[in-house]
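Here we start with a single chain on its own, the form predicted on its own, put down as structure tokens.
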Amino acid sequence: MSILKSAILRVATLVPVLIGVSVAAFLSLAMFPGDPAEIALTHLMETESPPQEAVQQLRDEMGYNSSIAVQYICWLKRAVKGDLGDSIQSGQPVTTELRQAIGPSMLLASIAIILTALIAVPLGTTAAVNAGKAVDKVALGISLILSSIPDFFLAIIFILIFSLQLQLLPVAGYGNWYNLVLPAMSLALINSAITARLMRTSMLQTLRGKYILTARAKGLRESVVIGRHALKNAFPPVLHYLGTQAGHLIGGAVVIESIFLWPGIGRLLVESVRSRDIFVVQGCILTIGTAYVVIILAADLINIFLDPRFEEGE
């Protein structure tokens, strides 16, 4: 199978996955106790018991009296057009609140993944090149310690040291680059622990390849062998893992976003669940799921073009 055909096949598989994500987002409304129409009117009319006539009318308008299949199709048509309803709390369109939240989340996830790669790739490569030596043991020890620390605990330690003691960085906030340092480092250090071990494993396997022995037999410098030949072939599995982590961080950095008051989509989801803002919750689930799938696809496509063997799962 050619690289182009493999890439097209990967893109084609995105459609059923996105349909599954939309079904999960739609069914999330059923997780909330009570009648969605009644919940909406309770907030809009600021009363505990909205008139049943108004509830029934809203149910008719929103299609809640139809079968689940019909409800899903009607909701999906509106979602494709960008209509996810209005926030019960703010009255703004859900898409507006999602646009305001997805940017900060993508910024935080991007910087965290870049920092993860900058830490983990050199660390894992150094450990692999010096396998069994003191450097390798120290790197594995650091990786083991970091992977055992919860991200929220590391975030609190950073706040105590860099914000309260040294007063170098703000405790929380959004809008300046220095607000990004602590949350990004909290996520990057935890993720770099596992990424470094994966990089080490992949590099060790690559260094055993015949083409590496051939490159060394030609008299190439070790730095050229590692940088030009080994690193290129060892990196694709790490890139795929970084893609999964980036997708996870888009909506999964809930605790970090809450600690640092970062206005991301994970924090928006938590606040919406707490306030029973059901349409925002639905929109968050749809957005997070879609972002995760698209990012994984992008990582796969990059891997296919970097290493054609990846298309066959080798």
Contents of the next structure:
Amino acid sequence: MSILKSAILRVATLVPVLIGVSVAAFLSLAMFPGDPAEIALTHLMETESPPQEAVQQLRDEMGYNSSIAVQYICWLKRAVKGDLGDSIQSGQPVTTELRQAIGPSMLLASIAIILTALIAVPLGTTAAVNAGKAVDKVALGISLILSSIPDFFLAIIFILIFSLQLQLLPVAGYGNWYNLVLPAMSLALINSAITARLMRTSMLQTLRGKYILTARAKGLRESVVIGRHALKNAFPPVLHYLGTQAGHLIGGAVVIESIFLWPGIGRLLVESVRSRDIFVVQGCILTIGTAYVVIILAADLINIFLDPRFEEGE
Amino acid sequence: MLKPKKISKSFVLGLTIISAIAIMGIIAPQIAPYDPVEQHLRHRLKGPDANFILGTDYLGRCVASRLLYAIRPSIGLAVTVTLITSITGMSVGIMAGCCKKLDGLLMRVTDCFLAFPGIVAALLCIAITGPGTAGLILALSIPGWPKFARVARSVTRTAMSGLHVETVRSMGAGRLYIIRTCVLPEVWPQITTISAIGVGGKITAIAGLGFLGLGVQPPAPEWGTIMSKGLSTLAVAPHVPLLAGLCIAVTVMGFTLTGEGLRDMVDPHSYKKHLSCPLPEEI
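Alongside the form predicted on its own that was just displayed, please also present the structure of the form predicted together with its partner chain.
Now the complete complex, all chains and molecules, led by this one.
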């Protein structure tokens, strides 16, 4: 019962954020220099100066002549129906472009996050178990260096080593599993720096628990104490952080997607900002914000079910 | 305010790195061997040699001079943006922490800002304002402040619940007086710490936007732009992007070390807690 209650509470707190995301996307269009109706018509009629009557008519239809609140409602209604306008660059509906981009982005983000967890959890745990010793200091040093390097610098180093020197992997592209290796590794290594530190801190705090002393007193092997008892309690904060990271990787991996020509939503955003294709920019903002909210929610729900502290009812 | 018992080593190291880089940036015109935008087309993509100590780029410009001049926009913009965001965030956070009525609204607004990765919000601002220095400052300031607001709010709330605040209030002190004497001294060290670490993040963001061609506009030298231009000639002249990346990494590390050192000094308890193994008697 209490699990259900906290889950519902969590969903409820995200509703205002979702509304905020839609307002942000709407305002980006409202604040954009130029008249959206004219921009749309210029593209639609393929003329430099569309007739004023047509512009006026479209403004009426799209609700741009009324107050900003009414405009927002009109825009939201159209957005919910899946009508976000057409891309000026390609002429395709924005929703089609977004649908093509969200898949690759989600693939890259999920692989990168899985790799991050695979690197950070063992590293952080090892550092915590050997706190103060040489292993710990080396791990902290690596984490400091990795957290100072921008992900695109690591990407360039990887391209130089694996693509140009060793010729093992292609420089850029999309479609095969080996195209995924370099972008995912660049993102994962940089993200795992902070994640490993968090894992270490969380593990250190858990290891102070009395039940760890009990487990050791029972004569359990150290691997069981750490792996089964401690990890269960140390992991939830890290999972929450990983969720935030995953949310930020959808659309946030802009530079990496651009370097590796990965057809994700981050690259779509950059291309549309460069060409000032406002309808696509707006669609990207809406998608990225929503994706973040959904992923955070999913991570928190998993956390609620995983965290043993929820089992006892409170 | 800051009364550390012990100066942390990483603080000294970080501060040394930052000062060295900042001084090099300030005296760049005196120490740079060439004009950063002067092209030597006969010496394109040269490796380091006697004439050009760090080689030349695809237009034959001296890499060492360009890297030196690039310190200015990177550190200058990053520090400006951090000042703007920390002061804004601190004000919002203290307001939310002191005023229960505003708290819910301000924190929901903060949540909305946190729903976008920093670079996405920055790109959105640049889409509206167009690339340029003013656009860049705005683009980095808008996504930056919520983090400060969060921290300032939680510290303010803890400070406000203290008994000393109750005492001062019962003696008839006004809200502003309480904020000045009881809240600010608590908030200030925390904000300084995350600001110092935050400058590093801003330098990365400036370089990232420069890399995408949406930050500092060429031909002005900037680390991110130097890297992206060097990417196409990576096979012939790998030193250009690698050196630029190294500059970013060292500068960011300087700020991170300073920030972490500051944190250890401001809050020595957390430092010990993180580093040491739990003692048996503590359990």
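Between two forms, the rigid core is defined as the largest C-alpha subset superposing within 1.5 Å. Positions refer to the first chain, counted from 1. If you're wondering where the values come from, they're calculated on a predicted model, not measured in any experiment.
When the rigid core is held fixed, the Cα atom of residue 270 travels less than 2 angstroms between the two forms. Core-superposed comparison between the two forms: the CA of residue 255 stays below a 2 Å shift.
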